[in-house]
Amino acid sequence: MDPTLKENDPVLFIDRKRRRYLKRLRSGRKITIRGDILADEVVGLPEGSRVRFSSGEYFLVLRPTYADLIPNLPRQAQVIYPKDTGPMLLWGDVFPGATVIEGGIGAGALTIALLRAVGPDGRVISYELREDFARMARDNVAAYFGDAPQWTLKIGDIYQGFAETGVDRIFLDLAEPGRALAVAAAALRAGGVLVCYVPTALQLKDTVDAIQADPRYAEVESFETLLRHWQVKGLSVRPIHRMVAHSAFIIIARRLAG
């Protein structure tokens, strides 16, 4: 990628304590954080500069890799975060050119991952109920990931089912995913990989013992991710005393043959 910040490129401005602001490089348009910059001023720059605000402190100003955009992307519900969008992606096995359902879209940040995963030659189908959320994910999967021509969002009830068959994944964030297995099972091609992701132990529980008791699936499995970052500073080594812990369940599962 060419290292030059363009228009409407999204950035971070990051100050000296390390908060983190998202803007967008708008042509002819101010930039406010604490004093103002014009972004024709912070176009043409390299990534990794530092820029000067009219209040005189400088930001270094740096695109979002995925992990810096999901925390602060727009959102009217709970997003998936980077914590566990990577072990769904590992777990659920998407891989350049498949074919992948999701089914309840949110913030699109999910969306924007599959996409990143799937490439080019991939298919990436999202189904929402909620046309409020399924248009905030529509502007966010354009403004920060651009044309996705292999990306088709449909409004309408998942468990209703699917109009696709044979895809190679479908991911489910829904209140109750064991009420959408049959669906699922008829989308899905048989190896295919059903992924779920539900936040409480009820749900977990629930969703697990209707994997269990459907014969068209086998090889379940059920984990959470925790992350905690260190603190390291000259000979201060230690756990910072803030973690991201539990956001969410994530359940995996293989569509059989037959």
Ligand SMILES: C[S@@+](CC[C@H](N)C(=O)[O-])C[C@H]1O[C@@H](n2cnc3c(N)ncnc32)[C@H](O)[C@@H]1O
The other form holds:
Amino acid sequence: MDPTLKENDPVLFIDRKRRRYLKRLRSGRKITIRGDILADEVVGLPEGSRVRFSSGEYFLVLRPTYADLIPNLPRQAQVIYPKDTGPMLLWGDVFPGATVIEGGIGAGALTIALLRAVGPDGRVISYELREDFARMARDNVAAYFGDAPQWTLKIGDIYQGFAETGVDRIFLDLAEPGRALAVAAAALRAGGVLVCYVPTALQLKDTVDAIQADPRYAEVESFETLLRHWQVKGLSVRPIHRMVAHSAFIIIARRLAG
Ligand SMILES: C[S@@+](CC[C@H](N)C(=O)[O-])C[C@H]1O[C@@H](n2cnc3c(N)ncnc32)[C@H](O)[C@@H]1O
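Show the form predicted in complex with this ligand, please, because up to now only the form predicted on its own has appeared in this conversation.
Shown next: the complete complex, the earlier chain at its head.
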């Protein structure tokens, strides 16, 4: 990818204390943090440059990584944390060219990760109940992923069923994934992977019980991820004091033949 910053790129301005400000490079517009700078002065620079604002303060300018982007994504619903998205993509075994269904879409955080993982030859079909969430997710995908001809967004209730069959992977991030086992089984191909994301222990138990009672599924796994950053500064080499102690449980299951 060309490192040169372009008009409309989302970029992070990072100050000396490593505070991050997500902005877009809109031609003719000023970017204001403490002092300001014209977006046109930043366009054309390679990312990783330092730029001087009118206040005299310097900021490092970089395109956001996925992990940088997600905490800043405009949202109305809770997004899946990047610490969970990574293992979900790997345990969910999303591969270039895969056909993947997701329900629901929320702010589109997982959608962006799925689109990146399936690549241009894959397909992502997102189901969402609410028009307003769908609109926000559409805006987020356009702004932070770009053109996505391999993506279809459908307004609908997943419990009513999916139109697709022969699907490789299904991701469910909604309250009662256990209620969607029959519709997911009808859409998944034999050997396909079901990935569920549920925040509470009761949802975990209900979902796993339902999967284990369903003869169309096997190989059920449940886990959570704990990510602990470390400070490495002079002699102070230790875990940081605060961390996200809980987000949600991840449940994986395989669709059997028949
Ligand atoms: C927690 S959010 C999903 C967040 C998303 N995974 C992300 O990373 O941004 C749950 C979403 O599921 C949607 N939803 C809830 N029940 C649904 C249903 N029966 N069919 C389709 N979508 C549903 C909600 O409207 C909401 O947008």
